[in-house]
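We begin with a single chain expressed as structure tokens, specifically the form predicted alone.
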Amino acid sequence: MAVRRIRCELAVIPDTSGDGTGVMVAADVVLTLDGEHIVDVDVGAAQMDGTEFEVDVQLAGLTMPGFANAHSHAFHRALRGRTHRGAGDFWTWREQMYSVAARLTPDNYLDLARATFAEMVLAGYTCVGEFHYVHHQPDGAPYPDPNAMGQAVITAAREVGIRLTLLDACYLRAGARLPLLAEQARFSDGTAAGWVERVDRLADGEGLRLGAAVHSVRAVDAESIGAVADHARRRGWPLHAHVSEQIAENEQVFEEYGCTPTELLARQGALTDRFTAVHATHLQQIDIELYAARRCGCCFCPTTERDLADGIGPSARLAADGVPLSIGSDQHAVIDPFEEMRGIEMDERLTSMRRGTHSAASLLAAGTINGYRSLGWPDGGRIAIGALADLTTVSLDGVRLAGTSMADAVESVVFAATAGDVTDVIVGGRTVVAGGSHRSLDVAAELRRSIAAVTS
């Protein structure tokens, strides 16, 4: 790609005046790109020497680093609005999820994932971690291409223009010493060795990185957790796992192993600086200490955790111990990075009855740089020299953000913006969304068609 320049009316850039962890808003920022990376950042460019830069793209409003969705199950998008009749909990919701999973094929999964990823891009996400566990045919038999379902996800992301980390999940059992349920058969490779054999047929590509996942300590035995962790370490992959999402999960693991899920993961060598615990809702103090000591991250998915009545995770204690938080939209009850970011703080306010535990800057970091690092893209999530040119712009002229000043722009956007305020999205220097519309897809039509195919 040729060198190009992008002018931002306002941009969120690192604040170098403090300890290096803060951000600031600068006016009239010109970014010079070479390939998919930023090679120069000029602040107040037009005023510096009176020379007017020639630019290829003008971005009005506030431009931020693109958001990273660190935890996604793309096919869950088909469940939106279909699981809210009557009372229930995570376990009753799971039965409805299985019914959709049973209807997936490589072809309709491609369509559904493409539509879901397109909705993410419209919302400002530029990178997604797809926690992928629907691998085989409904009876568990492999497709002629054992990675046909994974390839559908990869193709969907490429066609939409979103950066992807495919977190391929190992799933081996229904619970402690329990065989797989019939509806879980297509999730499993039978053994950890079978999982390794299949995932090693995949390879990184443009806009694509591979990662590993342990579905949960419920679904993967201790020895197999160690095997997956060892393989991820050898390949240099990020490793994610659902951890302590449910109290029942903690109880089952304690009965089987006499410890918490986090302690078992630590014993099996899974906890490293490449590990992310997803949800991390019902943690013990020892779990938090282990994450801090092993430099792990935790991904919170507030809109899903509320929707499934999971509970509220200990974000304040994790952050206080230096554990980086990221965000995910998980089952896509809502696809909106702003709602996920502020949800961490708002949920904490409900439990602590205090405001301001998490600053706007720290929440923005959870939505951007922390998520990128969690997904194996350490050069993403910031607007700086050497960073990926992944950018999201919001208009400050709409009803939610009208009256926003430059001084409080970050706070206003983090605590008041919605996905509907996103106007432009650039991934790797390529414009994917302009004027609030995807450049190549009618996203609403794609969603209607692909959801109908797996629900009607």
Second form
Protein chains: 2
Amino acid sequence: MAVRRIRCELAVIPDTSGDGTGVMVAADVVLTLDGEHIVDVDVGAAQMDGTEFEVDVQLAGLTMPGFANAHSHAFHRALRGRTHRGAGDFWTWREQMYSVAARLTPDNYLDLARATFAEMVLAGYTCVGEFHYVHHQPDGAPYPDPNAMGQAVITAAREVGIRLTLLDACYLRAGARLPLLAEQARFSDGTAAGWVERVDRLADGEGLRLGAAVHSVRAVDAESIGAVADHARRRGWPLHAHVSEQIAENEQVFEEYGCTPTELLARQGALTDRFTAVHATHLQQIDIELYAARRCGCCFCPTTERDLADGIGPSARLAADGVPLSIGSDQHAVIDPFEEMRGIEMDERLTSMRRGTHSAASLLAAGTINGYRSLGWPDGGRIAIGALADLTTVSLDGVRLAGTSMADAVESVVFAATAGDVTDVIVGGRTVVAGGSHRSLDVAAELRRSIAAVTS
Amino acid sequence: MAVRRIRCELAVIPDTSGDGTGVMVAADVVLTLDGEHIVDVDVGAAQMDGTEFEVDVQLAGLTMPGFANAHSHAFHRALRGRTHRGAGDFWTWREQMYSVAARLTPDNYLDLARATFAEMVLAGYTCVGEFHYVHHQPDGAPYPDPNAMGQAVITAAREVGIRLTLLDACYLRAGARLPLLAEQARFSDGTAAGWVERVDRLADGEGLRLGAAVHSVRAVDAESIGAVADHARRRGWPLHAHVSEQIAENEQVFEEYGCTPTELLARQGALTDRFTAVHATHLQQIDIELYAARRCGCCFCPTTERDLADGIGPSARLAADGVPLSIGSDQHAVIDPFEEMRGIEMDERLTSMRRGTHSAASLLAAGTINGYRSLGWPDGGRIAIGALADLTTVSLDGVRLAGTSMADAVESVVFAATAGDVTDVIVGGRTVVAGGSHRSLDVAAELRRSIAAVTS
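Could the form predicted in complex with a further copy of the same chain be shown next, to go alongside the form predicted alone?
Up next: the whole complex, starting with the chain shown before.
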């Protein structure tokens, strides 16, 4: 790809004057790209030397690093709006989710994942970590290509133009000493060795990285957790796991192992700086200390955690101990990175009755650089020389953001923007969304068609 | 106004088959209007008799009763995005709010309220209760017209085309035995008698009703609360008060009176079926019982309560006792009735770890009929014969709602729509918003201009 230049009316760039974690808003920022990376950043350069850059793309509004959706189950999008009748909890919701999982095929999963990923890029996500556990045929038998479902996810992301980390999940049992439920048969490779054999047939590609996942300490026994963690380490993959989303999960693990899920993951060698605990809602103090000591991350999914009545996680204590937080839209009750970012702080305000635990800059880091790192893209999530040219632009002209001041632009966007304010999205230097529309897909039509195929 | 007909592709109408509180979605609903009321509702009539109605307005998508914003401080819109630097709580936020209040004039308040009300109608609110307490000049002296500020609010609503209840608030002191702070001087009429004399110069008008407010038990002494309540009863006005938003407020009232704010309001004769407690966050069991026994309502403001770190109110216990809940966008951190409606249930899920305490139908009632009643419009908030023709239509074609099924349309809209999905808004039979745009105002430009006037 040839060198390209992108001019941003306003851009959020690192503020090098402080401790290095701050950001600032600069006007008239010209980015020079070589392939998918930024190789030069000129701030107000046109004014300084009196000449005009030739630019290929003009971005009006405020351009930020693109957002990383560090935890997605693409097929859950089909459940949006359909699970709110009657009462219940996480476990009753899970029954409804399994009924959709049972209907997936490589073909309809390709369609549904493509539509869901397309909704994500429209919302400003430039990178997604798909936590992928529906691997096999409904009875558990492998497809002729045992990675047919994973390939559907990979194809979907490529056709949308979103960066993907396929977090292939090991899932072996229903719980302690419990065989798989019939609905769970298609999730399992039988053994951790079976999981290793299958995932090793997959390879990184352009805009694609592989990663590993332990579905949960409930669904994978201790020895197999160790095997998955070993394999992730050998391959240099990120490793994710659902951790302590539900109190019942903590209780079951304590009964089986006499420790917390986090402690078990630590014993089995899972906790490294490539590990991300997803949800991390019901943590003990020891868990927080382990994550801090092992330099792990935690992925919060506020719109899911509120929807599924999970509770409010200890974001304040994690952040205070230096554990990087990232965000995920998980079950896609909504797909909106702004809702996820501010959700971390809003939930904290509701429980602590204090404002300002998480600054707008730290929430933006959760939505961008921390998520990229969690997904194995350490060069993503910032607008800087050497970084991936993954960019999301919001208009400040809509009624929600009208009146935004330069001085408070980051705060305004983090606390008041929505996915609907996103106008332009660039992934690896390529324009994926312009003027609020996907370059090639009729996203709403694809959603309608693909959701109907698995629900009606 | 002549008879008009409106055809709705889909409409949310009362479901008369159950206990009368349910709603259903009907296709091809023709509403006949006389003036601002609905005088006939035909469901699928065209199909039944083979003839076509002549209609004046066609509404594609899902049409609901318009939403009532039962608690607004219009000028707080200028603070959006500007209060998130550093830490703090409700009280530190209040200092920033006072700095805007100090800069209001009848002219710039007209502009700011008009822009804010216009953002509301774009979001689907058809009726607003403006809790109005900035009455006088900054030093406390009345304007030549002592209701100049109230008239600005009235003019703003009329120019926007939104239905208004002006809840004129009595505000007399900073707290128990504490004189007003300098910043509060302009809120006060000196005495309750002064408040009565001033508000009695105001009169109802087309699309306008008057109401009373006790700012809070902190800001109005017991005797004056009684006088305001008496006047509201004589005039048949709704009466609102901020109640137990903050724990410190409860503590101060207990110290002064030895009871809860709600108990004091009860003693002073404020609690009738025209009373609405705003926030009602930190209630005792006796408070809930009083509201239920006196048939009061409670107005929750979830997007404000999370933003201001107020805490989570007892919506489950109030609803179980039959206390009608309504919604308000209050400080306008966001203006989105869907966020407020689902916020009641989402906050409850976070605290109770149960789903489904509030059904979509009951949340829709909070956003519509309960709010209309709270604001003194008992004929509003439903699509039925005899009701006000206040209607809000959302498109189901956007990516957020794509895939919505007829069977789950109410759930989908309540739990997944945003203000950005609203396409058409009709108030009293008049089209105010069409195709997502206000009929006469450039709302974003008005917001920019009016916010700059009070902040820069």
